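Here you get one chain, nothing else, as structure tokens; it is the form predicted alone.
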Amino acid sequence: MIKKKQIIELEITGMTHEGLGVGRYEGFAIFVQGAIDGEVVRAEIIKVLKSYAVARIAEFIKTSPHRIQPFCPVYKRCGGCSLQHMSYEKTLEFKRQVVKDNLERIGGLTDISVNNAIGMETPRNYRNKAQYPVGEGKTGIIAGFYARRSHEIIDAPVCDIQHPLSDKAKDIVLGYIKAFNIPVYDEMTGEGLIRHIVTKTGFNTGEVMVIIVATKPELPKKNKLLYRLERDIPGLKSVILNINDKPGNVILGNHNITLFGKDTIEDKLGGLTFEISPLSFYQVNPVQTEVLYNKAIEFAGIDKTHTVYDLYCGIGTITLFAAGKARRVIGVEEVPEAVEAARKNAMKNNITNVDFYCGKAETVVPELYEKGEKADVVFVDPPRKGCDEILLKTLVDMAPSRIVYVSCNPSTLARDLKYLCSKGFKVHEVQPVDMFPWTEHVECVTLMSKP
């Protein structure tokens, strides 16, 4: 019987989808933090559950040739990255395998072509958006990132996957908080003013937005903060006070007050200009976003005779990418602010063959179909929970020539592909794209059609 604090010798024969090493001890599954398949370790048991145990490495007996030294000094404590102990080439292999495993285990799809994951040439400083929780730490007020599966804030002076200006802006706001004794939020009591520091950066325009998330619509000594930010952040175009007075894990509230500059910033992607607001969704890795969307457009095979649907369209990125090749594109998005931004983005780029509908895809698309509207090609890019079955049923009835499914969650992708395949669609190709280097997350573009 496995016991807590017991030390065992273990051969790592596989890895979980979260990047934990997997071994077996007397037939019992052991998940080992930071272990790589092929390694042999002495592992200390830290948690015992009914069907498995969790362990940490006490000593290496045999190390993997893919093991490297993490570049982040707080890597073992911070929950942001999970794969920095592996070579980048190994992480790409791992992500392809995660996709393949999900398609086989959940989707029952064993004969699908899963391409090698497309990685980055330089997988550092790639994030255009940073979210730093602020709180009281052991050494005073800190701003950093949450520990894995915890709301303990890890002090991270520098994060090498973020844009460098994000850390600089964070340090300026943190310095202001300390200098003027601004109260920070306490999750336990609900007291305090400042909850998060959020930054958004236009990689191709250099424009920067800094968002202060607070519980009240007043910021003491705000001009002192604005002076420092304007002086020391190149490209600063917007400082927003976002009001969130509700308990829970949601970072941003719905009310914004512009303290400096514009309400939005702009970035360029694939020759198009996009307006980015505090609440709008915009992919966090602009280099790989262009790779992802170009692959999606390639899979779609659009021509000037096609009507295209872009479902869960956000601020209209794929919509506008597709518009230059299609007769007409319809974007559907349930967030009103994102729909407004999508319409503005179409006007900004002088694109006139697009229409946007505000509402849930599983509501809007059946309504359009009942009115006789059909699509030749459909893009779906849902959140992690995947597509609603009502939407999938409507797509089956509509029978577009191609469905291009963009997914950030291989498990719900596999579930939805299983449904579509059971209704006569066929998966032709799956292309993983590494949008989130050094984390376990992977994005996929999948091409389907009905023979």
Ligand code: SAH
The other form holds:
Amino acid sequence: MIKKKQIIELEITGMTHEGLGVGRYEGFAIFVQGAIDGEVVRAEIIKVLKSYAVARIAEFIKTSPHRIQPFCPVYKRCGGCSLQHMSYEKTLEFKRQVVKDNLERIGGLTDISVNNAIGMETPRNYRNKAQYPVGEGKTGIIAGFYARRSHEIIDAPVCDIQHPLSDKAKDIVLGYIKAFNIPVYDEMTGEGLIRHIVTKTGFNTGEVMVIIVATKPELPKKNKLLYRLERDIPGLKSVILNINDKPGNVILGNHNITLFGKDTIEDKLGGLTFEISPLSFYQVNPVQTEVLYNKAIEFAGIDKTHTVYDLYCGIGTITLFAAGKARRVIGVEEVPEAVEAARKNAMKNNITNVDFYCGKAETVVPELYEKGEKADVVFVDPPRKGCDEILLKTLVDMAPSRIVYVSCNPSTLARDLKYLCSKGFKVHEVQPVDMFPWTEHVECVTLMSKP
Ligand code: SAH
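Form predicted together with S-adenosyl-L-homocysteine, following the form predicted alone:
Then the entire complex follows, led off by the chain already shown.
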């Protein structure tokens, strides 16, 4: 029986979906942090569980040609990226394989080829939104990122996947906190004022929003902070004080006070303008979002006779991308603020052939179908838990000619495709798009139709 601290020689023959290397020792699965398939390592066991053990690399015996030096100095500890020890090409192949494995194992879909993942030309500085927890570290007040599976804050002076202005804004707020002894939040006691620094940047407009998340609606010496931000952040259009006095993991509270400039900023995607507010969901990688949406639109094959549904529409991005090609588009979204933003975005772009419904897709779509409404083409872009079976059943009855499924979770995608295939739909193409380079997250768009 294998024991903690034991050192074993191991050949890595596969990868988990989180990016850990997998080897077998006397038939027992060992997950090795930071190992790549094809490598041979001496691994030290750090945890033994019932059906597997976790190990770390003690020494390399054979390294993978895909191994590279991580570009981030805090890569090993930070919970953000998990694939920086692999070449970018290898991470793309890994993501394609994750989709393929899920479709085969969970979906039972063995005869589907999955396209190569579309990666970024320059997979750096791609995020338009950064969220830095603030707290007391060993070296004083720090703002950085949480360590892997923990709430310990890691001091990360620079994060190369963020927009450079995000780090700059974070440094300015941190400088202000230190200069004026502004109390920072302590998760254990619930005391203190500043919890998070959040930044949002419109990549195509240059507009920047800085959100200070605090436990109370007060910010001592706030003009000192505003002066510094305005002076040093080009494109600063909005500074918001967001109040969150509740313990727990949710970063933003519901109450916003605009300290400077506008309540919202704007960004452009595919020639359309979108309004971004502190609380609204907006895809974090604008370059790849355009790639993803264009692929989804291409798959949809929409023409001017089509009625299109965009389910889980958020602030109406896919809806408005599709509107120019369709007769009519109906967006469905459960968060009222997002629906309001979607309606505003339609008006802002002079788009009039769209309607938005606020509610759960699994409630709204059956109601529409009862009334005799039908879609020719349906987009679904659900959260990680995938689609409700009631919705899928209604789509089967409605029988649109195409379903385009945008998914951020290959396992629920596989489950839902399995259901739709069992009811006569056929999968034509599966296209992963790398929305989150260097992390294990996999996004893909799938085209289905009824033969
Ligand atoms: N298509 C949008 C948003 C995708 S995120 C975009 O690309 O930006 C998924 C969205 O689904 C979120 O806005 C979330 O609020 C919404 N949502 C979650 N569960 C839902 C449900 N059951 N019915 C309708 N919308 C839901």
